[in-house]
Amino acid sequence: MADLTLSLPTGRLKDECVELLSQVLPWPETLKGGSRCLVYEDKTFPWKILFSHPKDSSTYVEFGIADLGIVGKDILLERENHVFELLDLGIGRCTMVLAGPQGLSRAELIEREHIRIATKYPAITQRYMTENGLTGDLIYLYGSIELAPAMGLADAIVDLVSTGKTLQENRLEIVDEICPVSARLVANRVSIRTRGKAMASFLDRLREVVHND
């Protein structure tokens, strides 16, 4: 039986997770590269690995399918899963921002009586609007939300930004930085009690790797 079950994200963050965890324990060759394996368990390897969509990783942890998971801070803020956040892993760094057409200032936006903000993160956006006294409508979009201001659908957007290149190419710029985002290690609340020894050992080794980078 595996010491711990880990839920890891697929997509862009997967390679960074694998690289980081490989410094804690030699990683199975079958999971490297373009492997499409979703569940890995082997008696010679101390962890059971689940690969799930980045937005689902914390849910697998919350419901006890996994003891630990790696998930973006943006997902934790949006989903508000009942999990323990243990460690900032320092990978997948970006920033959650409010962005709008070039030349639009934060003060100008706040002064408007009614605004429309397009986003993939309605919960985060609603909290930001409430905290900053903004009133208006949230427009949930799944795809490239940079299109919304250009087409007059929204006054501004809330989204993740890494380099800012996409904003610039679509004549948008950052109006306000909402919060920094990076990948976090989270734990199931029950597993903390029942598998605490194995979890503490893993956390100590991972913390050493993160702090040495």
Contents of the next structure:
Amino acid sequence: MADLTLSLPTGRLKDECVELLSQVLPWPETLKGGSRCLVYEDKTFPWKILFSHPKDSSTYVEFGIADLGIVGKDILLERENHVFELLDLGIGRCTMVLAGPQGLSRAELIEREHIRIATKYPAITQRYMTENGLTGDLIYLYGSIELAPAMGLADAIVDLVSTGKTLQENRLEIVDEICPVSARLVANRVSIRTRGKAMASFLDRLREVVHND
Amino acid sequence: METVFGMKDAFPHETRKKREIEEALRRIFQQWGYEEVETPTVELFKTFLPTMEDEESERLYRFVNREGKLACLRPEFTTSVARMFSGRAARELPTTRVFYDGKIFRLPTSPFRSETELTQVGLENFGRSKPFVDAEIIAMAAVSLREAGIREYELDIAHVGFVHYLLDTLSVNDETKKHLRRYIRNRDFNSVKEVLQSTLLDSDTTSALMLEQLPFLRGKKPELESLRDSFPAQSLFAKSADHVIQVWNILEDLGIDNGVFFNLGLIRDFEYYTGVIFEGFSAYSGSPLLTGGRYDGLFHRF
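Previous: the form predicted on its own; requested now: the form predicted together with the partner chain:
Okay, now the whole complex, with that chain kicking things off.
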């Protein structure tokens, strides 16, 4: 049990993660590019790598299947996994926002007696509504959240925004910024002790790379 | 027929295995002079309020009983046992060592989890906060892990005084300390570092550096001794370290210090601990197997 297992997200974040990690680890060539393999194990490479759905990465870490993982802060806020959050990797930067139809002010939106908010993030949305004294309905959707206000399913949305282009194309604009989001390094709460030394030195090297960028 | 979500059956092979472990633990507890007690499955909700944070009390199975009082299924045993023995003078206590073995009930921490009914086997030792009392409990923890058949178990010990002292000696306001405490509890050390670097003029003080490194400050007795010596002898840190070292010496004498470590980053979910805290685990399981600690003042709450 000398080697560490690392859980990486597939999808958009994967390439950025691989680029960052190859500055710290002797990243194998076969793992670059569009491999569809979900588990990577090789005698010449001291780590085992899992590729999981971006929303699941921290769950593999919480249950100890992986010792370390990379996951978006949005997922940590939504799932509240019992893991150690060790480092902001500075990649996958975006903002969690409340957005509504163009021209509608925050005051106008909040004054509505009953608003409907569509989101992929029910826990974050519920917390935001409670903290801001908003009452209303929450509609849990899986994707293309911008469609909901455009078609009248919801008054507003809570979602991640990076460039704001999708919002603009769907005649939406940011009403309120909820929190900044980026990829984080997380650790299992048992491995952080049993493999603490290996983790601490990996964390130091990674921190150097992240802060030099 | 369906079962209630989160509740499950145990078939013979699983039940057999569970009973074997329970019996091994009971045998050990009785051998060391602990006597078994039972507490009611249903208690008044207000019994648990003084020892629980809001978010924890929201996880209780609550209902209104026949008298219109808010009742709940027990979420743990410690509070019930304290209620059971409170109101008696120390010399009137029939025993100071008790154990229990039963089901506890908690609503899942998030919609993504399901488990709600768990078996908890545990023990309580009512006595003054002396190193030998804490050492006895930690010895029981080590023996329990061994008897339960856990391969290569490890046992981390800490003292709540460590983090208290490090926070107290930071030159930041109370509001910031409150945030830091919350981040530490949530194991968010990225935020701990960010807060320290943005609020402190000098973020290179020993306390700040140690708080940032908390999850990795783990080791054996000589390392704890040298950490202790880097703080003033009368400080809470040095006194807490002294207490842990005394406990450790006893464990060494008993020959059960194998697998014992100090861990400054040990984080307990319950707020009522006041002294030594500990956690047992194995590299073969992703979550802790056993937890415990010292709490003074729990009796006085009743």
